[in-house]
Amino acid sequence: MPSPLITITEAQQRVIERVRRLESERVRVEDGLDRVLAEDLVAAEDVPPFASSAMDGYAVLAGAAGRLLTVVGESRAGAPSPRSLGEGEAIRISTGACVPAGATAVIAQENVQQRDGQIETGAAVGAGENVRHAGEDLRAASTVLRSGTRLGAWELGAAVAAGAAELVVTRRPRVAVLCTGDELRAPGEPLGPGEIHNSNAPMLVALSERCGGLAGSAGRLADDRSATEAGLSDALERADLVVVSGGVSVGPHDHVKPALARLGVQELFWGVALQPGKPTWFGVRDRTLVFGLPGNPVSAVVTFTLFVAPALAALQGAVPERGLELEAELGVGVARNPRREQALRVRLERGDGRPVATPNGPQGSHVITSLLGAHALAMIPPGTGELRAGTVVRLEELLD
């Protein structure tokens, strides 16, 4: 008898609430892209770390335009002027040169005219006039990066500017991505009466990698029972995270469940109240948490996002990050169904206000293309009739 549906925010839930973080560790920072910070990061030092030049001129006393300056030395960057500054003298500075002391401005090189050694100053310059402060971006010691931060390249650079040469990172997850079914063939591969090309293994890789997993090549389990056990059973052991693609139904050759069940998997939730994805199964084993996703392409691409992708990153402590506006008008009218979500993947065009979602092409759980120039999911409450055109639905980022 098959389990009663549950909302896809229960089923979020039920899975969050089986998650446990990993255990960090040190990289370098030039190998922390797409990591996730397991500590906060602080500031080693204030950044600057000395009084710099906003720009290629003179480090000057503030005053007036019309002042004749005796330049008596040079700040270069990484070589700064050993000489204070006087009454009556200029420095010359690059750009991120070191202010020389006594200096309390910079005036830019175009505001002087230069002669015999001298320059005169063709614009006044007030007290801090194009000069960057020590500690002006970052104080010693503060915070620069909070614990479950995704490292993307301007985290890297702040982390580097505030002194760091390793990070403290979550590991990441281990995945085992299995397909099941006797017709599906390799990419390329000639097909024969009734096979397809197994298209589910390279996105589900590859999704679980942009979600920071370490995937591999997927695996095939045959429908024979005791092939299907033997995959399960050797995933269990090397993964945090198992994917399965099909074979969670309930027909002749649906072998995952009993599979799984036998190799000791508790079993939290089958079936959602999700178009498409109805036959999303969930469970742990210890630590190791198992989804049983449908065999359409496009039911496990929306069931991955929905149920694994926040997995995988609760796995690595992430804080949820949303880059994507929340809602959308839907730009045409969708029949809903009466008793399930629908998760349709729509493009996204701007209009006056909200942006506008249209849905990107037939919405078939086995038409690919549909996710083919897609934005975005847009969830659709389930109900009688018809939603109409202009009504504000949420959306769900998909991923790519």
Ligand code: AMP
Given for the second form:
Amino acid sequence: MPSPLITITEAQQRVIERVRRLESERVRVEDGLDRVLAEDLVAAEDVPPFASSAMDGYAVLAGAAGRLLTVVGESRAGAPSPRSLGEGEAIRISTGACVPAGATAVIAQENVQQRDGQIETGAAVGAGENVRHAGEDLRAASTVLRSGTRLGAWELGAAVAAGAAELVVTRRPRVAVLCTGDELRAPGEPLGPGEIHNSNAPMLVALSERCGGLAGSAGRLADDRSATEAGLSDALERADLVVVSGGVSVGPHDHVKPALARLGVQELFWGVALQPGKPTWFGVRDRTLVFGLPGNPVSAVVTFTLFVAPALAALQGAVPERGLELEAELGVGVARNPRREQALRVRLERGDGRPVATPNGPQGSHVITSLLGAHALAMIPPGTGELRAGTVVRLEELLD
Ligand code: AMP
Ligand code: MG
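Go ahead and give the structure of the form predicted in complex with the ligand, now that the form predicted alone is out.
Below is the entire complex, every chain and molecule, led by the chain shown above.
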């Protein structure tokens, strides 16, 4: 292990420096969920496109209560009245229907008395009352969504309202997930002596997909030099980002590093001052990013969260959504690690001020259940002695 270990921030910078945004493509809006916009989206038209009624009622001229008006037509949603409105007249109107030419207000249904083709206004109505103006929400040619925005439900809604049928988004990064280990068995396979199930595979694939990657299914590599090299070589050919778990330490059966060196992947770091996750490795070959994550399931998840997730976001050109600075108070004292920052899986409860974070069960890097029901990672800075209960710590979002 190289010495000294680099900090998490330094490691994240080395990753981000090497990421180039991928090319863009056009997708239909209905396929846009979770994609990242690669161009600003501009409104094609005013939204709403015309002055419309906010109520079911009657389009009228603004005026006093007690007027008797003749109903001369109807404007329904999608079927505007062909008539314009004159003095002494009213046009029946539904919510969302076009306000007829000549009308200056809408009086709500409940404020009129209707009889024999006429209405009597039971309340005064001011100019513009109950009218939604054209362009009130969005002006034609204004920017609706910025490049780098991750598209969620309401971004898709706003895009359609603004007239878009297709969106220009960054293509999804191709991710190759490889799990090394002679001990690994497929889901449900009976275990022989010394064998375990490959729990990293579904987690790393799921996390990759959550972050917008196209991961397919994970490959498995035996702890054998030539198999490792062959598997990694294939992954480097087809992926934008390779995630390989296990085999990245210094044991006699850890073949990932020499195989990557042989394949021309340039090492940019190996060893982060992080617990769990110390032996994390990162390198590049041309534009392909390669992450060697430690094999223990929690270490793999933590290092994916801290290093791979930001890389996948940056490959898509996503602007980091750092809305709220997340902090919590420790609910219990935590022993510090002298050299490494710790990422504790914590549960959060409402406190008097900040949320209170308590470790979610035993924190060993093999304890996969410490992830179940965890709300976040609480970051414990390195140091000596105990970090006392009540100390404010930074939280990292835990993807799932
Ligand atoms: P390694 O990083 O290869 O030394 O593995 C460290 C620990 O993680 C060992 O106990 C491995 O058995 C375990 N491990 C490695 N890969 C996986 C995996 N894909 N799923 C679950 N555990 C794993
Ligand atoms: Mg191993």
